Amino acid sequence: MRTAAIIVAAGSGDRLGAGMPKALVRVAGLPMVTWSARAFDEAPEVECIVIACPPGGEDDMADAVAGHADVHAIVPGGSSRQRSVAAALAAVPDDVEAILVHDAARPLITPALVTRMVARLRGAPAVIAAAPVADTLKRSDARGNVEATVDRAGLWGAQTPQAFRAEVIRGVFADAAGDELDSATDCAGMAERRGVEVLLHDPGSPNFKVTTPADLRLAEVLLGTGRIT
């Protein structure tokens, strides 16, 4: 399947407090955004590469991935995540059959995992990266304390990337409203609400979206050391 991905890159950054977007931090000597870049530019089956970006930062963000991936198309990004992936989508030619949407603040992303994602499309319409929930699950009440204990089996955190067939995307941004797309925290969800099937991908490495200082220090030692495959 000739196959399109997207790198929302258009966050702020405020959590990490880095006084930048965050998808231009430097993890490992690159800024955060080139990784993922490099991992779709190697991985054999994409063939164009799209960038929502904050707006006014295209230039910036051309310049974190030359040299480094072929990018197809920078785009100024929406005011909220799924504002910006619709505006990545209309960059992304007619033609392909596959799109995977990514955020740039997971950059421990493979070629490896685009590769088995994309074959487990290929029976499906919709295919995203996630792992079981291993930890103890707790409700709080509105002060704080424990509610209750949720079990956790069957339960799964959702990561990027997140793939569907492209009508299925294409489908499922042309039926959203304004409201879904500000408050839609992925794309999975918006097509769970249509009926699609969404099958689920456990990465097998770590996945994890820097958010913290403390998450930003790991990912600099497992991209340093080469410790994910």
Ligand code: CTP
Given for the second form:
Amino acid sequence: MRTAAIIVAAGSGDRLGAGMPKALVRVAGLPMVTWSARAFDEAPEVECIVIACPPGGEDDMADAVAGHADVHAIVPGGSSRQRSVAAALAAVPDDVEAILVHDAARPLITPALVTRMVARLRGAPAVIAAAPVADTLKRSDARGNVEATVDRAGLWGAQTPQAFRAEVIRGVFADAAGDELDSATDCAGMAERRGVEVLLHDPGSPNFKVTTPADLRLAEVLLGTGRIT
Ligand code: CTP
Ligand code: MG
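Now the other one: the form predicted in complex with cytidine-5'-triphosphate (CTP), given that the block above is the form predicted alone.
Let us now look at the entire complex, which starts with that chain.
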């Protein structure tokens, strides 16, 4: 399938607190976004990469990926993640058959994961990376005490990439109003709401989102010396 990859990299990274856009913070020698751009560039299925960057940061983003990935377009992102996806979607060529949406904040993505997910997309309209919840889950009350233990059977943590048949994700975004783009936290949720069947795909190796300084240190170790594949 002719496949495009969207990398959303327009966030500010407030929780990381690096004083610069999170996607440009260096991890194991490369800007964080560059790990994802490189993985998509190396995946044979992907023929087009579009990146949403902080408005005004187009040149910095181009510098970050130069020499590592062939990027089709770098576009200014929006005020929410899903608005950034919408902006990037508009720059994806019309003739692609599959579109993967990925967080720049997940630098542990591998070309093999992309290949496996595109393969599963042949038999489904949507496939998302996700991991079964491993911890015992508790619900808290207003005071921060345990109110209940929640059955974790059937619960997964959603990740990215999230892969869609092109006509499916385009239809979902064409149908979405502004307030949904402000409140939704992933593309799959928007698709589910419209009755799209979404498959879960466990990457089987770490694919966490870099949110805090501790996450950054862990990603640094895994990408630098201890990569688990
Ligand atoms: N993102 C985006 N546009 C936004 C907000 C987020 O493209 N307006 C992207 C981020 O760049 C990131 C992904 O969505 O790759 C997941 O968001 P998150 O981890 O929350 O990143 P930030 O919003 O940058 O971090 P924070 O919430 O701590 O500010
Ligand atoms: Mg955020």
